[in-house]
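One chain follows as structure tokens, the form predicted alone.
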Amino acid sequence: MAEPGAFPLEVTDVIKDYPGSVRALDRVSFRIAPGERACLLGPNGAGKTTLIRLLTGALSPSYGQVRLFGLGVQHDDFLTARRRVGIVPQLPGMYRDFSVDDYLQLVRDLYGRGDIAEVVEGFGLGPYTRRPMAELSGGMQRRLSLAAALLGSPDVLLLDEPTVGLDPVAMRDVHSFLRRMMPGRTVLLCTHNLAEAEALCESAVILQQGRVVLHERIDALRQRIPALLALRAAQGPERLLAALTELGTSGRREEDAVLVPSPEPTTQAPELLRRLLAAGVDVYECRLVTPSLEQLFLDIIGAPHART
């Protein structure tokens, strides 16, 4: 059940205080639209884990509202809404004595639906169904968490650091599974891995000191920082920098390349290359560099934000 026209995830003016006058969240508000794949970013202590726990119903806000499909935690149908959410916790939370099959049966009973055989096959858990969960590798435990989250065919996925602590091979496998799970679902991915966030998400919610400083599409964020042209010349970076200065163009050295801001690279790059060639500088590489999510994130949290 859901309120007509409601957002799958909605946080309104939320404050969360802990004992000792610790304010983890300070009037946080944002909404995740149906089908939106958003990453939740922020430095350590920004309030990300607290926010995820509020959205799962594990915590209650000190003030404000947290809603799933328009239903707050006090609503009679909140549990029904909660069953439409699949959760992958930061720590798998293994029931050490349960077998894989026992655990998936428990999850199915809690959600009241789901095809265990389907998720076992989809996540390659067939050889492990009778194995105690405590004996699974870290990567296999994370697979099991993903299978459990998907078992109830959720409309929303809450992913709290789904690849933390995994080796590169296990991380690659989890990313592959996530790419299959995400289409058609609303997703909130909490992660410190900015490359992961950029690969899997289309928008970002950035927390800093318990407040939302930004909620925007990643492609729109990129427009805040001009693209760069990475140039390499046969005469070396110092000669290239000198020639750019003579042409009235700024640049900065990065190892053996020179980076030149270029808001309109398709029109500016050809003209710049012609002028450098005429100045006797042989540019053998010209590559467009767009800002990564990591650069955007550092630019945003590094700038002062007025509290309102």
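Throughout, rigid core stands for the largest set of C-alpha atoms superposing within 1.5 Å between the two forms. Everything quoted here is computed from the prediction, not taken from an experiment. Residue numbers count along the first chain shown, from 1. What changes on going to the form predicted in complex with its partner chain:
Core-superposed comparison between the two forms: the CA of residue 46 stays below a 2 Å shift. Superposition of the core reveals a Cα shift of 2 Å or more for residue 238 between the two forms. With a cut-off of 2 Å and the rigid core superposed, residue 22 has a Cα displacement that falls short of the cut-off between the two forms.
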Second form
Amino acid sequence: MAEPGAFPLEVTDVIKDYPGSVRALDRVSFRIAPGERACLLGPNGAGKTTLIRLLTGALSPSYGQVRLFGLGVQHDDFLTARRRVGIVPQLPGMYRDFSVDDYLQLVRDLYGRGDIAEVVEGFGLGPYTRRPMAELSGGMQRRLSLAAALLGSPDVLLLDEPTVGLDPVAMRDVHSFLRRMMPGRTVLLCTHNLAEAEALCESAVILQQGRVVLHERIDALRQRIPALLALRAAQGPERLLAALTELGTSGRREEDAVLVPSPEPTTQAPELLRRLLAAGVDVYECRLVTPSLEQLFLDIIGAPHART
Amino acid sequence: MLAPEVRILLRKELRQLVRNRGAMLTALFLPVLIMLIVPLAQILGVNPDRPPELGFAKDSLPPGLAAVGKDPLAFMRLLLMPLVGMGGMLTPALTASYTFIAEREARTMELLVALPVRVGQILLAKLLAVLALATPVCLALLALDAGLLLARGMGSIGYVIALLVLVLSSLAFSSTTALLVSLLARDIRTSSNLNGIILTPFIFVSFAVVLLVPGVILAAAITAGMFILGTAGALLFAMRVITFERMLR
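Rather than the form predicted alone that you just supplied, could I have the structure of the form predicted in complex with its partner chain?
Below is the whole assembly, all chains and molecules, this chain first.
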């Protein structure tokens, strides 16, 4: 049984060392609240997949605790908590000697519940139930993974790169399924696709070199980093930059535009435009650029092409 | 009593093994050759009432073969022991290549660990599936040999029990080395090489014991003891040194 009031996903002070003195995770701690839809972001090798595997119980931490609904991996009732979690693994292999129906039957048996006909219909797998799993297209394989994750009506979804390797059509297909699956559930979405994370999640956990550098709501993150005004002038960006410097405002060139940080754009933009026009700079475009999750991510991990 | 998850996974493993003709043929061909065809040729090729005169001088033979000088049928009984041991060693090793390594090669292990099961339960179900196929095959082949031996008066009950102990201990040894190999090897080719490296010395030693140890029962006991020690060693090495996490890397 789950501990009353326990968080669905809880990682406390976790260290994970692999043989060869490779430290994949270094004192990682975070908690995902009930109903929270969080994305797990980080550059390659940050420890995302290790973290997902620790949460599934497939790996054990070298130090610290990983709990599902308050139950650690060693707890006798851990599997009861695991049955409340649906997992979409990252690019899993598919059985050649198991049909879609065989696999869903196995999943239902292990979860002890689930309506196969319902998920088959919901994910459009009807024509493929007797087909070997390995003979499905990439998009259909991903649908099958989603259907299997959802079959046991889980409270929590762990999604490890659910759209990696898919073409745009299949990716859109998966996104629409995810939008239907996620409401009312606690979700941890591990992804490299920041637009996907932004569209589907409300908070972000960012890992870098095995450490959590941030766990915050995405809208709060946006407030931390000022919006930008993208300006274009008839005289070109160099003249625009010079005029901005004369006005005591900093900016940076990006192609033929100049980006100016603007924490209060509603008051700052009209004033700046008036002053630029008065200075003889013919500004013909002024556009507000809200920082995307990608920009926030690059800022946080300090990538070389991050915003200055 | 097995956990429900292990029973469900065991059903899955057996279903996949039975469907896999390659696995079934590979798992059956060598044991049938080693434990049935060769022993049958030995048993049926000798007339127990008029055994062939081998013509060895008693003193020229190693201690284990000393009995051959006075009882030509003893050679057949001695030869059967390492053959039976080899059968017990090879059957699980070949089956395990399909259950463990094929899963690893195809990266389907990721699918299994995404389900509400423990990694240990996945491995236990696979080991049980290997044993569930290998044990009846080996025991059935041994039963045929033993029935013929007893019917033709070419072996005693004690000798048949010694063969049975040998088969069971070699099955246990091979199953644990199969686990070890499955943790070390990433593909079937590597697993075949590792199986060769691990099992070949044991095959040579089991023949050496027959040559050097006087008395069939003592030789069988020493060989079985070697298999049991090997089982404990492989199990400890697999669980303590290599760990199951390797399956996921």
